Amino acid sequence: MLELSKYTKELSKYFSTSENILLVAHINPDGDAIGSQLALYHYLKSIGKNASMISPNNLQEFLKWMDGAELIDVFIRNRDKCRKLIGNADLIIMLDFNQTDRLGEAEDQVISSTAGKIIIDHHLNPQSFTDLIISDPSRCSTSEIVYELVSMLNEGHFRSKPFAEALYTGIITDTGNFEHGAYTSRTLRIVADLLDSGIEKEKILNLIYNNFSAERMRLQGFALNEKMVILPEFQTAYIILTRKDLEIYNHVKGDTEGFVNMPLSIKGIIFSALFIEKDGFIKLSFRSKGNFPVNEFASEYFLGGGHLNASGGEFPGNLESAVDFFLKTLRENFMRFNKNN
């Protein structure tokens, strides 16, 4: 586990010498990206810093309740303002990603900016394009790292309900409410402190996990009943959703969140995949149990990556070809990847 204390002096210097700090989440931001972004924003505002936030594209509905989410400027909706924020920034902090292509349309301008640049992240193999990289893949989430850094900078727990709510959201969404991910006893001690800050965990859980539309629930039932395929010989199950499927159930962004986890509830299944048809490519999500490294599987065959038990990728072709390639890859490599034996 990375010793984060060695970064606090340098971070403090960056903060004290920067007038305009810009916090940037990755494209298709999840709970950890937005949670860590908002938490750091609340801390910076508390110490009197001028901070702004950008997301390359729209937030999912289940994240918009957090305090400050309405202040995040979405690049694809307000390009001129976001370009101005990037141009005026003298420090840009990128949270929960470590590859430039995760910046979406903002990539070229962020990379060419003369501002100081910092990555705070927990994914493997960070790309070197910033002045400072704070990266620890042993942490369950970027939110966990932000909690520790702020606690050190603050010389003690930073007591703020919006800060705690944002970090709690980041931690539970990146662990599937502690069903997967690299969480440790240290993570749970952090969660205990966040609860001591006065957050209402039942309220947050309901806003994140029990706030879906009827159409989303019907899509989930359809996906499990009609579109799930089980391969017992490979301890694998996968779900395929076409654009037409999504249209029938009035799909909105975020509706398929968590679908890939559900087949892992089946006895004997250790590897699950979700295929979603997009314009010109297929989006894939992978989940696993134990030591089946879906991050390696995604990186090697599907232009992706992520964590040991939770990752994603893409296939640049049609749905039929993506499934055929997945099955071929699975047949040829299952024993190599299955490290549970």
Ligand code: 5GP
Given for the second form:
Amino acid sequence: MLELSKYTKELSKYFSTSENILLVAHINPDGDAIGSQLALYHYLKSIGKNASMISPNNLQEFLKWMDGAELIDVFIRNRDKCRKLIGNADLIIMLDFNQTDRLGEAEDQVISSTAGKIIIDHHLNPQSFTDLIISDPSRCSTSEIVYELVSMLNEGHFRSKPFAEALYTGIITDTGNFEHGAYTSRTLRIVADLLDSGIEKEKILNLIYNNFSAERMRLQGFALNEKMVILPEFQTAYIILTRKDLEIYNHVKGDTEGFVNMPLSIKGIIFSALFIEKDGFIKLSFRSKGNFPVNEFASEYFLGGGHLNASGGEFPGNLESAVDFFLKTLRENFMRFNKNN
Ligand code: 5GP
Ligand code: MN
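Switch from the form predicted alone, shown above, to the form predicted together with ligand 5GP and output its structure.
Entire complex below, previous chain first.
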């Protein structure tokens, strides 16, 4: 585990010498990206900093309730304002990602900006494009890292409710509510402290997990019943959703979140894939159990990356060719990737 204390001096120097601090989440931001972004925002405001926030694209419904979420400027909705924020920033902190392509349309401007740049993240293999990289893949979430950093900077004094709610959200969403992911006893101690800060855990759990439309639940049933293919010889299952499938169930952004995890509940299945038809390409999500590195699978074959047990990527082409390519890749490489035996 990375000793985060070695960064506190440098971080506090960056904070004290910067006027305009911009916090950037990754494209298709998840609970951890927004949670860590908002938590750091609340902390920076508490020490009197001028902070602002950008997300490359829209937030999913289940994150919009968070305190401060309405202050996050969405690049593709307000390009001029976001370009100004990037242009005015003298410090840009990127949260929960480590590759420039996760910046979406903001990529070129952020890379060429002369502002100081920091990554705070827990993914493997950070790309080197910033002045400082605070990266610890042994942490369950970026939110856990932000908690530790703020605690060290502030000797544990800053614990506002919006800060604690944001970090709790980041931790529970990245661990599937403590079902998977690299959470540790240290994570649970952090969560204990967050709960002691007065957050309403029931309320948050309901807002995140019990807030689906009836159509989303029916889409889940349809995906499992009609669209899941099981390949016992490769201990693999995959689900394919076409645009038409999504239309029939009045799909909104975020509805398929979590679908890729479901096949892993089947006894013997160690690798799961979800194919979603997009405009001109196929979006893929991968999940695995044990020592099957889906991040390597995604980066070698599907222009993507991620974590050991959770990754994603893309296939430039139609669904049929994506599935053919996936099956061919699986046949040729399953033994190499399956390091469980
Ligand atoms: P999800 O399947 O939930 O969309 O993504 C799971 C994880 O895979 C994300 O946390 C992210 O680390 C990674 N990931 C998903 N899609 C991509 C992608 O297109 N490129 C890269 N580099 N990583 C991705
Ligand atoms: Mn994360």
